[in-house]
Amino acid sequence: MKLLIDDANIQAIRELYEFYPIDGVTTNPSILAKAGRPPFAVLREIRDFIGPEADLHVQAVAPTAEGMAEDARRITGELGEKTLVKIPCIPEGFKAMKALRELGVRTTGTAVYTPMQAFLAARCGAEYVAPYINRIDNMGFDGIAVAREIQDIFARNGMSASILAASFKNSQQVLELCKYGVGAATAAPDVIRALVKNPAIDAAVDAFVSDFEKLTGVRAMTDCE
């Protein structure tokens, strides 16, 4: 399962890339609004840091298929042809996905709440579909179960699209989808950090260091006899 950062804060992105096996970055208009800077200035900074081959997902905002296609051309023109254009899984979005498939533009079907949205997006050429796990939960349904159902639909129908699960509230949700083998998950920095945030882990490491220091008087192998 690929692991992506759902954020546009370049400092947070740099920090997570330093410590974790990150595969890319996802953004949406709300995330870019939090950055408080011109969108393409932020996106170019992210692309320059993660490199031209890493996955970068950027959302089209126009309400019509034709406008989404125009947005896609601007996005890929500014950020490179490897950039994935996020298209909402609505009728106009499906029309845009089909047109962009013919142009060789990579797309991600976003705002996915139902398995049928995901199925239609995959049929229209989306490379990824992004079910909103926690938002589905908040509607009274089971986001993890929806993602698993989408995964099963893709497998049973021989579809090449992958899941890019999004909208997580905790690391346990990420774990459940990792165990099921979905293609990718994108999470906020705090959720990614929580994947290994555990007092028992810290206590075990501190005990090892303390015992070694008592034995040798130093805290590193390179400093001992």
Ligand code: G3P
Given for the second form:
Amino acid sequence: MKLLIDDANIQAIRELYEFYPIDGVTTNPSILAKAGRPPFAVLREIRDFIGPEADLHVQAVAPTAEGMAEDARRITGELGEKTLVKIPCIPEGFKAMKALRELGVRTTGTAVYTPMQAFLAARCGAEYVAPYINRIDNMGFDGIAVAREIQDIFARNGMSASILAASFKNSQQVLELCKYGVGAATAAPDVIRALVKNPAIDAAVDAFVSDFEKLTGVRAMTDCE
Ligand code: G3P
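Can you return the structure of this protein in the form predicted together with ligand G3P rather than the form predicted on its own?
Following is the full complex, with the preceding chain placed first.
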């Protein structure tokens, strides 16, 4: 399962790339609004940092299929042809996905709340589909179960599309999808930082260092006799 950052803050992206096995970055219009700067300036900064081959998912905003296709042209023109264009899984979006498939543009079906949206997006050529795990949970349904159903539908129909699970609030949700082997998960910086946040882990590591210091007076192997 690939792990991506769902954010547009370049400092946070740099920090997480330093410490974690990160495969790319996803954004949406609300995330870009939070950044509060011209969207393509922010997105170019991200692309320059992660490199031309890394997965970068950027959402089309226009409400019609034709407008989405135009947005896709601008997105891939500015950010490179490897950039995945996120298209909402609504009828206009399906039409756009079919047109973009013909042009060889990579797409990610987004705003997925139901397995049927994911199935139709995959049929229309989406490379990824993005079920919103936590938002589904908040509606009183089971986001993990929806993602699993989508994974099963793809497998049983011989579809090559993958899941890019999005909208996480805790590490358990991410772990459940690791266990099921979905293609990718994208999470906000705080959720990624919390993946291994555990006082027991910190206590174990601290105890090793302090025991070694008691023995040698130093806190690193390179410094001891
Ligand atoms: O792009 C969709 C995803 O980022 C939603 O996440 O945390 O706003 O539910 P969230």
